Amino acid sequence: MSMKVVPTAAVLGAEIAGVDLSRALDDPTFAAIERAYNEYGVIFFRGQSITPAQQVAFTRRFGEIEFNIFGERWSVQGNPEIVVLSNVTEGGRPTGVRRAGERWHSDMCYTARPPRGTVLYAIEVPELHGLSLGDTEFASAAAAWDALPDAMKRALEGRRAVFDFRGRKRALTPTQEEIDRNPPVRHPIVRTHPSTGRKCLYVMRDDCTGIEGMEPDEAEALIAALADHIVKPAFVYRHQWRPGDVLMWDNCTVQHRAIQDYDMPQRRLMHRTTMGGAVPA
């Protein structure tokens, strides 16, 4: 079967059909996948069966693996590049990150070089009497930028926001060493995608703690208004997971959040890899 790109009904997202990720991808096929990834922001492959090594190899086609604090605690044995996301416990101890990403965010925005994107492989998906649970929502920060009034666009151009690792409540309490390793950084509020040149809003609650040259109260109000605008229903795609899904999102033009509408005995197990990115511009 030849590869086919099937866009979702939303302003972002597309299914990539006719590709088996357990097989080596030739250069033209990978180039077509990468074009779809850049264009749609979220792409997914149904019905996959891949090993950890195959997931790592696929991720590396997009950039070097990026490590984070979750991987230092929960990773696949023999593959430290893969973070385990799971609500399953063994011997009374968690086997992976249980509650991560419940609020809208862009991964590792608090770093000087945020990741290019993330790959999630769904091994077990929680379900109740056939109803799939644990969806993930994705918002197009590019479509949100396009929809802004021209006056707001002019007011935002050239502005930079402060991103602070300590701003967001996390699935696990960071250590002082981790806090020291991630000092506050400043990124442009209007970010340009390095491959497509498309502009997007790069701002979110909690992670953004201020705006350069703006009083705290004024900055807080603007951050809240933009954060709410980005996640309006018109800009959102909600992915309903199936076992065997491999999904990846662009970390520049897309924000996401996990829907935590399940608990044991509904089991969730996913493997996550992240590829390195560039300094936002």
Contents of the next structure:
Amino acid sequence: MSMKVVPTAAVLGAEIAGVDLSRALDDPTFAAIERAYNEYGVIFFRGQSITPAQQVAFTRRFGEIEFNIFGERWSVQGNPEIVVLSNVTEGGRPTGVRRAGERWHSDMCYTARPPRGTVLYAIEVPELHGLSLGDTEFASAAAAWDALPDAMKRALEGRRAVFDFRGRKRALTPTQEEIDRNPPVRHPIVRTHPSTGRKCLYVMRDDCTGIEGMEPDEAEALIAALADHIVKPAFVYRHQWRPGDVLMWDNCTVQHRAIQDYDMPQRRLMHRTTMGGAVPA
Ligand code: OGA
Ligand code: MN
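Swap state to the form predicted in complex with N-oxalylglycine (OGA) from the form predicted on its own:
Then the entire complex follows, led off by the chain already shown.
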């Protein structure tokens, strides 16, 4: 069976059919996957069955692996590259990161080199009466940029925002050492995708704590207005997970949030890998 790209009905996202990620991909197939990833912002493969090592190998095709603070607490034994996301506790101890990313965000935007993207492999998906719970929503910050009036675009271009690790309430409380390791950084609020050249907004609540050269009140209002603009329903794709899904998003053009509408005994288990990125431009 050959590979097929099937776009969703939304402004972002596509399913990639006809690919088995447990096998080594030949170069033309990988190149086609990477093109679809850059173009659609979110791509997913259904019905996969992969080991942690295979997930790491696939992620590595896109470049270096990035590590994050969750992985230091919950990774797969023998595979420190894989972070476990789960609401399951065993013997009173959490087995993974629980309630990660419930508010709209872009991963690790508080770092100088935010990741290129993130890969989630769904192993257990919560469900009720045969319907899946624990969806993830994705918003196209590129479509949101395109929709802005020209005068607004001109006013935003060249501006930079402050991204502060301390701005967001996290699934776990960071240590002082982690706070010290992540001093505030500045990124352009209009980014250009390194592969496609497409422009997108790079602004979110919580992490963005100010805009250079702007009064705090004015900056706060602008950040809130842009953040709300990006996540309008017209720019959103909502992914309903099935066990065996491998889904990846582009951290430059896409924001995401987890829908927390389930609880034990409904179990959710995902393996997450993160791709290294570059300084935003
Ligand atoms: C993440 C994240 C969302 C989810 O892993 O970065 O935000 O639905 N996950 O698990
Ligand atoms: Mn996230």
